[in-house]
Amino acid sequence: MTRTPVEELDALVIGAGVTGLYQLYCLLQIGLDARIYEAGDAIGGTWYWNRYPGARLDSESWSYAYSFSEELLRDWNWTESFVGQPELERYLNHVADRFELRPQIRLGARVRSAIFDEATNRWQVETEDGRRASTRFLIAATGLLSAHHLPDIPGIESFQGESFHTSRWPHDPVNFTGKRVGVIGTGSTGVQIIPEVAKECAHLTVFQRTPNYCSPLGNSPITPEQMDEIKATYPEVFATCRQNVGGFIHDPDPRSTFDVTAEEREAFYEDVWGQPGFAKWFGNFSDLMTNREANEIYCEFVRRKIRERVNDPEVADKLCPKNHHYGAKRIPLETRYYETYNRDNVLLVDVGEDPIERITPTGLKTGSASYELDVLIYATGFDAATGEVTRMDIRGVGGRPIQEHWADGATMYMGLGTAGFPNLFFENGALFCNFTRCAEASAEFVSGCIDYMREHGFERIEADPEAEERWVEHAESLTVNRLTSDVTNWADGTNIPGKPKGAIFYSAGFNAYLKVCEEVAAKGYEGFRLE
């Protein structure tokens, strides 16, 4: 390892996706000298790492767009309603090249440590290949679904066949002709990867840990007159997804599921699962997440469609989720997941039935078989929103570490800053929404507070204890109840063995986050201290 001369920079943005990007293009637009450490070899965050077979969008390609440029908007043709992995790299590789970022962005420069100096307020960085930054201010834009999980399972290390995390696919192409393939899990991940593998492979088993809502994607090309029509309507576009809870482009029906005759919810059910996308989850009844009773309903309808697509009635009963709400997990769309199932080829295992064992050199051991396997695959899924940060070494006042300070649960006022830590600014972790326009909003707020101290003379800013503490209490009580708390979940970090619940997503909704952020920056960033 070679260490190189310190940076001396007003800001370092950790990561070069969705995110940071755009964090780097605000900031740059404000005038600071800026740069991106990103790990990977190349930009794209997400859409860099994830290249697994199926990997695509679960919003509409229009709707995650960048919004901030008219010229982009413009220039940008979209291929598909839910474009795949290959055209959303190309895309944030051409938003950094219009934008002229890639002059600012360190490539395969993994951040190892950061820490606080107190007697400059500056953050003194280095990264595991030797090199080294002193910056004013520290942002973490290191996404919310990055650190990748491997569940812990004896004899992992011992499997002598070809294995991978779809979080870290290669960039070759992986040929499954003529072998035994595993696929351990059927979240978002799995779903999309499971049909593609399939097509392929001898033979697949699929290791189902937790069976899903899984909901139709309705995926389509879009044609350029298409296209030009989309472009007309993008001020409307961005409008409804600033007003939505989500931050998607669609509406909940404001009528509640009992307020129509039987007849008339079935219909609607129909209507809204023929239209693609997220329709079916954020377009249904406006009490779908919040009356058990009515959920419940919606699950049979949905339980109902698992059934008639699948042949065999114990494995469609095996695919049907029993235990949790329509909602309670993010929703994987699907296309022709379910007929899969259907395939001679293709051998489900219910692994809530009969436990893994073990990884062995040539496949796989349950409590009651041995499957012998060529490739095994792990759709495995994320240490979601602080993952990627605690893997650092991050040291704030008094040197204290960022894993001491989260030891109980992470803690965040408004999901961007936490006591202790000052300058540091953490992104992606605020809510769930449509990914790019949290994504904005939280690389606008960042740069607009980093703007307004550089023009009041403050040089330090980090979240009241206080502050913190009421937000944390403030989106603890708004998960009361809600379906989401009935179940393990990415999004709290239940689905981490051993990893304390931290509520750091704030559910009231994107449209309430955003008023959230206007109200706090307007009041001199109230919550936080500037000094």
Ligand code: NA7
Contents of the next structure:
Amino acid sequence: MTRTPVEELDALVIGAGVTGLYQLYCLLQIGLDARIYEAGDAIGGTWYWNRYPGARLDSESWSYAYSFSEELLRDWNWTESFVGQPELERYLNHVADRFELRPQIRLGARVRSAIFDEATNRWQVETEDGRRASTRFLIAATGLLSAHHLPDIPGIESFQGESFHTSRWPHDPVNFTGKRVGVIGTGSTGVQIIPEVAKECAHLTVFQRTPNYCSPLGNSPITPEQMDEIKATYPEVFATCRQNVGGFIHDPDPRSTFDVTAEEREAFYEDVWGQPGFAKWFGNFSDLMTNREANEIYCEFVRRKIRERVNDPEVADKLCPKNHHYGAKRIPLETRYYETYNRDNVLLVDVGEDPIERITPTGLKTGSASYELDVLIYATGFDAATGEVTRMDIRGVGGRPIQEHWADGATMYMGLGTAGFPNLFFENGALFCNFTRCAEASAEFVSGCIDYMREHGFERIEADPEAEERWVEHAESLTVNRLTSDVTNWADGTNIPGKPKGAIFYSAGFNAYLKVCEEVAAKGYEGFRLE
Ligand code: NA7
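Moving from the form predicted on its own to the form predicted in complex with this ligand:
Shown next: the complete complex, the earlier chain at its head.
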């Protein structure tokens, strides 16, 4: 490893994904000497790493677009309502070129350590390949779902066939022809890849631990005429997203489930079910996510939809969720997912009932059976939000490691900063959101804050411990009795064995969060200590 000369910077962003690219743009706009250090060999973040067959958006493409540049909105044409990974990767590369970001991006630069120097109020950063930087501000735009999670199943190293985590998919296409393939995991990723692999392989075995309320994506091509219409409505699209709890374009129906007759309810469910994207979730009755009884009526509607599409009633029953409510976990949006189980070459194994015991050199063994496999695909999710942060050696005031600071669970003020780690901002998705909408909001907040500091001669900013505690209590109080607290989920870290339950997500919603950002900025970054 060759150690390079230290780059002296105003700001260093970690990660060249959707957030990091826009954050760099904002910092350059206010005249900072800023860089991105990106672990991958190319830009794109999520849309660089997740190259598995079927990887695609679950937000409408045009509502996921960056909104900051009218010229970009005018010139970019989306080809589908929910575009796939290749188009998103092209889009982000276009953005990097168009706004001349590339010269400030260092690729293959995985940050190994970041140490805060209290004498100078600067971060000393080093990458795994020996690149070094000294920076006033450090911004971890390391993504919400980026640290991939491989389950701790005995024998996992012994498998002699090909194996892949979906988020570390090879650049060359994987040939499934004539092969026996196994997929572990039926979250959003599994649900996207399973129909694609089933079409190509000799035999597919799906190992499902928990079924989900997978709902139709409703993707369709966008004609040039439709794209023109979308362009004309961009201001309204983004205004709608700003008002929406998840930053999406689907507003809830103001009525409650019980305001209507059973017939009207059924007709309404059919209507939202037929609409694309998350209309069937966020566009539902206003009490869907607050009233368990109301939610259960919808769950039964969805189970009926599943049963209608799966020929074998026993298989259909296994695919019907029974232990959680609709929307308690992020809803996987699917295209011909359930029909896949009608194929002769597809087998569903319920590893909730018959748990995986071990991976063997030639396949997988559950308590009661063995499965011979040539390829094993792990669609087993992520150590969300903080996963990439805690994989680095980050040390704050007094040399305290971030892992020690968060030993009882990660906390942050506004999802952006934590006491004891000055001049360090996190942008890992502080709330459940249409991702680009949140990314723009946090990047603008952070660059606004840095600009304010320069204007007022501040060199150091840090979350006030009391403000952080109050924020965490408030965020936790919002989750009490929520349907989301009934399940193990990546959103609170309970999907990762041993990970302490964190409290970084703000479930009051995107619209409420935008107001908080505005108020905090207007009050001179209230809740942060500036020196
Ligand atoms: P998810 O939603 O976390 O799904 C991971 C899946 O992997 C889920 O079905 C898990 O079952 C399963 N899993 C994890 N570990 C195991 C073991 N040890 N045995 C069996 N099954 C296991 O990740 P995704 O990548 O699908 O989606 C992440 C987000 O990406 C998604 O929400 C979208 O926003 C985009 P479990 O449910 O825990 O029983």
